[in-house]
Amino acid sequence: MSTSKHLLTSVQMARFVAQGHLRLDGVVPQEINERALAALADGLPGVPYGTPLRTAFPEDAFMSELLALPAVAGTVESLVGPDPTVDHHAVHVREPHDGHAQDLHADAIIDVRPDAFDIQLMYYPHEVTPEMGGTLSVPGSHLRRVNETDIGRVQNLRGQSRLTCPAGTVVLLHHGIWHGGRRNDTARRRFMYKIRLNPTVPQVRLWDTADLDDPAVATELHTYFPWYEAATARLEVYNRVLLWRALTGDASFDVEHWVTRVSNRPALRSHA
C-alpha cells in the first residue's frame, strides 16, 4: 500500500512497537506553539469521552491544527486509524523550581489488550532544556504490565529516555509506557498538552506497508534495552512478536522462532 499520506513506514511501525514511543521534533509551527501558550496558560474546556477526534474541538482552535499536521495526522492515522475517538485530554505544567518529579508509572493498568492499544500524543509549545524537567520515559517498557506506581520507588533505569526537545515537538507514546514528569528547576513554567485517542478500526496495516518485508523490521523488533535482565528480555521479544502479528495479520511471523516453537502443539494421530 503505497500512499501520499505521511503514513509511518513498517520499519518506523516495528521501531513503535518495540520501543512504545515516536518522536517528532520540531514539527509544529511557532504560530501554532504560541497561541498553544496562550490557551494552555487559561485552561481547556473537556471533551466527552468517545467524542470523535474529527468533531471534538473548533477548526481554529490550536489542537485541530496541530493535528492537522500532516507530519501529525498520518502517524496518528497509522497507529490507531483515520477515525478515533478522544479518550481524555489535559494540560500538564510545571511550575517554576517546583522540586518535585511525579513518580515513574504506568497508566490504565486495567488496559491489558494483547492485540491493541491507545496511543498518548505529547506536545510540547517551547523548548524543553534539561533543567526544565522534561517527560522521563522507559523505551521498551510497555507491553511489561505493572500496576500503576508499583514501579514509582525506582528512580532510574540504565536506557531511559528524559525528553529535551525543541519547540513544537510531538511525541507518541503507547498507552502502557513507563514514564514521569520531572521537576523543574527553572524560573519559567513548563506546560505539556496530552491527548490519548483511541481506535474505532481494526489496527491493521494501517501504515504504509511497502516495506514490510525489510529486513530491517526483524530487527527493530529485536531490539534489547539496556535495562533488560538477560533472560526476560526474550519475553518482550516475545511480546512484540504477538502484538506485530496482529498489526499486520500475519500468524506465521516470528522472531528467533520463539514464539513458533511456544506455540507448537501437534495433534494426536491415530495409529494403524
Contents of the next structure:
Amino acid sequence: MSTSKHLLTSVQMARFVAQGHLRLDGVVPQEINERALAALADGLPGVPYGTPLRTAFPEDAFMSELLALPAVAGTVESLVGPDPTVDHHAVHVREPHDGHAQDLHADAIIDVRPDAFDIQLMYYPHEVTPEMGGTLSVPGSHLRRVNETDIGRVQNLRGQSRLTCPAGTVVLLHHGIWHGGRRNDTARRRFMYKIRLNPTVPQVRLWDTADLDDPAVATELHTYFPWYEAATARLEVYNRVLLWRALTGDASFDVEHWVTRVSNRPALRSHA
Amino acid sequence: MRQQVLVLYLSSSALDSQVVGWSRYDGTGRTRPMTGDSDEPPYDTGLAALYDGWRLFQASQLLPPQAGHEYDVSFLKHEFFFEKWEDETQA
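Would you mind generating the form predicted in complex with the partner chain now that we have the form predicted alone?
Shown next: the complete complex, the earlier chain at its head.
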C-alpha cells in the first residue's frame, strides 16, 4: 500500500513496536496551540466511551483540527486504522510548584491483548522545559504486563525519557507504556491533553508497507534499552516479533531465529 | 536514628551486575526523592553500594517462570534493598 496520506513507514512502525511511542515535535500550528490552551484552561466536556472519532468533537473545536493535521491523522490511521473510537479524553494540569510526581504506572487495568492495542495521544500546546516536569515515560516498557501503579516503587530507570519539547508537540503511546507526570518546579501551569483511541478494524498493514522488506525493520525490532535486565531483553525482542507477525500477517517473520526455534515442533515419527 | 532506603534493580541476579533502575526513600525527611528525578544511578553496581557503606537487607528470590508464562515480561526481577541508619539530628 502506497499512498499520499502521511502514513508511517514500516521502519517507523517497527520503531513504535519496539519503543511503544512516537513523537511529532512541533507539528501543531501556534494558532491551534493558543486556542487549545484557552479551551484546556476552561476544561472540556466528557465524551462517552466508544464514540466514533469522526463525530466526537465539533468541527471548530481544537481537537478536530489537531486530529485532522496530516502528520497526526496519518500516524493515528497507521496505528489504529481509519475509523477509531474515542475511549476517553482528559485535560492534565500540573500546577505551579506542584512538588509531587505521579508514581510510575500503566494506564487503565492490565491489558493482555497480544494482537491489538489502543493508542494514547498526548498533546503539549506549550513548550515543556526540564523544570516544568513533562511526562516521564520508559521506552520499551509497553509489552511488560503490569497493573496500574504496581510499579510505583520504581523511581528511575536507565534510558527513561523525561520529555521536554517545543509547543505543538504530539506524542503517541502504546496503551501499555510505563509513564508518569513529573513534578513542576516552575511558576507556570503545565497543560497536556490526552485522548485514548480504540481500533475498530484489525491492526494489520494499516501503514505504508512499501518498505516492509527493509532490513532496518528488523534492526528497529532488535533494539535493546539500557534498563533491560540481561536475560529479559531477549524476551522483549521475542514478544515484539509476535506483535510484528500479528501486525503484518506474516507468520514466518523472525529476528535472530528465536521464535522460529522455540516453536519448531517436527511431527513425531516424521522419519518413520 | 532514622532509616535511609535504597532500592537497586540490577541487570542480573548477581549483586555485582550493573544497576538498571533505582529508588530512594529518606526516613530522615531531609530529602524527598521521587519518580523521574534523575537520569544517572547513584552506583554502577550493587557491590558499589556496599563499598559505600549501604547494608543489603533483601534480594529478590530466584523463581522459575510459571509453566506457560516463560516468555511473559513484567516487573524488573532483580530487586535489591539496602539501608543506612542516620542520626536525624545530623546536619
